[in-house]
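What follows is one chain in structure tokens, specifically the form predicted on its own.
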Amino acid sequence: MSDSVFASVVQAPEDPILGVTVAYNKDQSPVKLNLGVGAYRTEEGKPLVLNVVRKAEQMLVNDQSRVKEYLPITGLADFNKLSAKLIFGANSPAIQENRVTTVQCLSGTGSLRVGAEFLARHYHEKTIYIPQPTWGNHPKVFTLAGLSVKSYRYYDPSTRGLDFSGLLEDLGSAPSGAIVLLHACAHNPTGVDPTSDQWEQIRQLMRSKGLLPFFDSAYQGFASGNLDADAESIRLFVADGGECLAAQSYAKNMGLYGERVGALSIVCKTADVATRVESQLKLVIRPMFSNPPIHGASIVATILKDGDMYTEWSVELKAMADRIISMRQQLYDALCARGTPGDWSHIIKQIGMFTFTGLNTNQVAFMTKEYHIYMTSDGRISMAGLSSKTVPHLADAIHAAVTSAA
């Protein structure tokens, strides 16, 4: 009989990407694979810290006047400045008309979660539509911070593409003011973005019913290796002068994943309007994590003030995003040269971190047991997480499971 008082409480289950981790540790196969986790790795599979962001917090630790003391509310006043700067373009006229107010958060959970909160708070219209599929923290963070979830309709298995004529009717038939939420590049999980002039059309539809743009860029740079082309949707948006909010990571494309460092956006109408929603943004943040951390913060500010270092973290962004799509071609080729059933051009066409392979649940669960590679159960795999090594070993394993599992 268990005298605790906490007795009741029932064992939750694993949260279902984290979870892949926790099996793949506990496999002892030498030829184990864990294509679940959404992290850089090197072509040796090993974590990568980026150079220049060594460099930059050897300056910070060599400053002897740099102090621990709390940031304001609203984090370092240079990396927001600097955030803003990198996601809208230098040449913003939202930034230089003082029209945006951006708050440093905890990444881009945290982000999202900040600017849910506000919504909740402070706009007429309480309902997000988000992308089915999208990525798995998604409705919860928007559920608990007060909003009803809605989907809309993105993906289509059959093409393993866009399904932009769903989308287009989803959105049309949203309420006037809903919030939509959209993946500003390399689109989590299934790796399908809207092409330029998509883009235009969901811009036109979106402010034609007056939808509120909820953009999440957690790969900016990461997916074609280009700062700016892969900010061009959410520069898009805020050139008509309209409003839309905006959660910045640089887990991935700074690979400070550990550091939780991002940032909220905010455009609005008028700097006035802009001077008024930060007010409320504090009241947000002040009694959930009261103000930020300074060290992640310090080093993207230290590396986006700097022109030399800013031009050598590119370089450095292009190689990784270069080697990923280098690993899309060489499992393409691999899975065409077994001639494997099915057409897998998918992979080369899809962008980003991810792949959505169409392997359907059994299929997975074959690959896991059989070969022992790990991945979520809807069939995405990390394409970080691959090597030359490792392509023929998964291309093996999608050839036995497609020929042979259900």
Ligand code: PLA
Second form
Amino acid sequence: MSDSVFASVVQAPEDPILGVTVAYNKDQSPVKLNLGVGAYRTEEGKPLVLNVVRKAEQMLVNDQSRVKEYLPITGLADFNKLSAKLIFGANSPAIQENRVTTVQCLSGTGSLRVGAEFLARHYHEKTIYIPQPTWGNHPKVFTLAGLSVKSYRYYDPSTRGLDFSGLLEDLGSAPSGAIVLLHACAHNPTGVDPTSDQWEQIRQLMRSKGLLPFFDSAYQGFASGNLDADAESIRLFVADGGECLAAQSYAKNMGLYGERVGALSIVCKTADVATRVESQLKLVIRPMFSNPPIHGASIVATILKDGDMYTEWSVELKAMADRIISMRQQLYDALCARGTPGDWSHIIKQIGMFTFTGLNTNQVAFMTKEYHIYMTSDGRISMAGLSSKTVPHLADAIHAAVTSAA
Ligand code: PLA
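Please move on to the form predicted in complex with the ligand, as the form predicted on its own is already shown.
Complete assembly follows, chain above in first position.
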């Protein structure tokens, strides 16, 4: 038999985040715990489908008028309108003035990719600045889309807080017009967000230099439990009349991970520009995936357009956010009770799905080997994967890692 034409293909490494789940699935231990990928679990450690989502799906199934035709290239029109309203606010002047184009994309990742390819084709500045650190997929998505990636200082390990002066300095010396990726809320992986005052200073600096904001909004409602509060940073930038991009994901806030439902919005100066921008977005999407899937977007549109269902969703969303916040407190208390060396107050100060523990690669490897706890090697743990029952096991593991591992 002759050699494969692919004989020279080398084995690729697992993804730093999704690969954690692959390793977890292979572990036979009954105490194993997956705190790698950001996926919400109940107190029983089970994935959660929201009641309101079940209800919407039932309505869709019962509606005999629904068909499975292709959606337009830009996706479900209702979904797009409602998504823009959700992120920019019900009374957003930009929406009222028809200056926003919104296209349905494949969850947050696909929205980032489509936005980045549009910029690579039609925007004069090809450099995008991303925070250091950031979600590990950002540099790959933007590079493959044809942008050149640089980073700006964001996190200071010594304070476990925002390196605000570093951030201002780096954005201040970025070339005018450069694109800047901003996490709208619940920064991944650090859990550290700018304050409202700091956002305002960032806005002033960026607008004065003509830097183009590209918001990644993967956690609206998950940070504070309030959908409007978590969109404040974006609304601040839209309120000044300037332009920006926003990538939205419904993976976390509606628990629609596998449905791959999200949206890219581009806020423009005029309605005329927005129309032309949308025509070009279609040229990006058509050869990439032709048009987006119908089911997830229909669920979202059903929920967002019905007042009662929207309220039900916000209540369920708040319950998820509150459970994560209570996990922070429980983990912090458990470490204090064990007298684990170090200051662990960042666990309760950080925001969103993740705690950036400060544990190093060796300590993480120790916890996986000795305690069957799976997390990303940068020391990030998904608080959403934790429950009251598993907190003691995690606290034991952290205590042992800090006191005995290198
Ligand atoms: N942007 C940020 C900041 C994210 O954290 C994630 C997901 C996405 C976009 C993309 O999500 P979506 O395409 O599923 O909508 N980050 C996860 C999962 C939760 C992942 O890595 O894919 C994470 O564990 O970091």
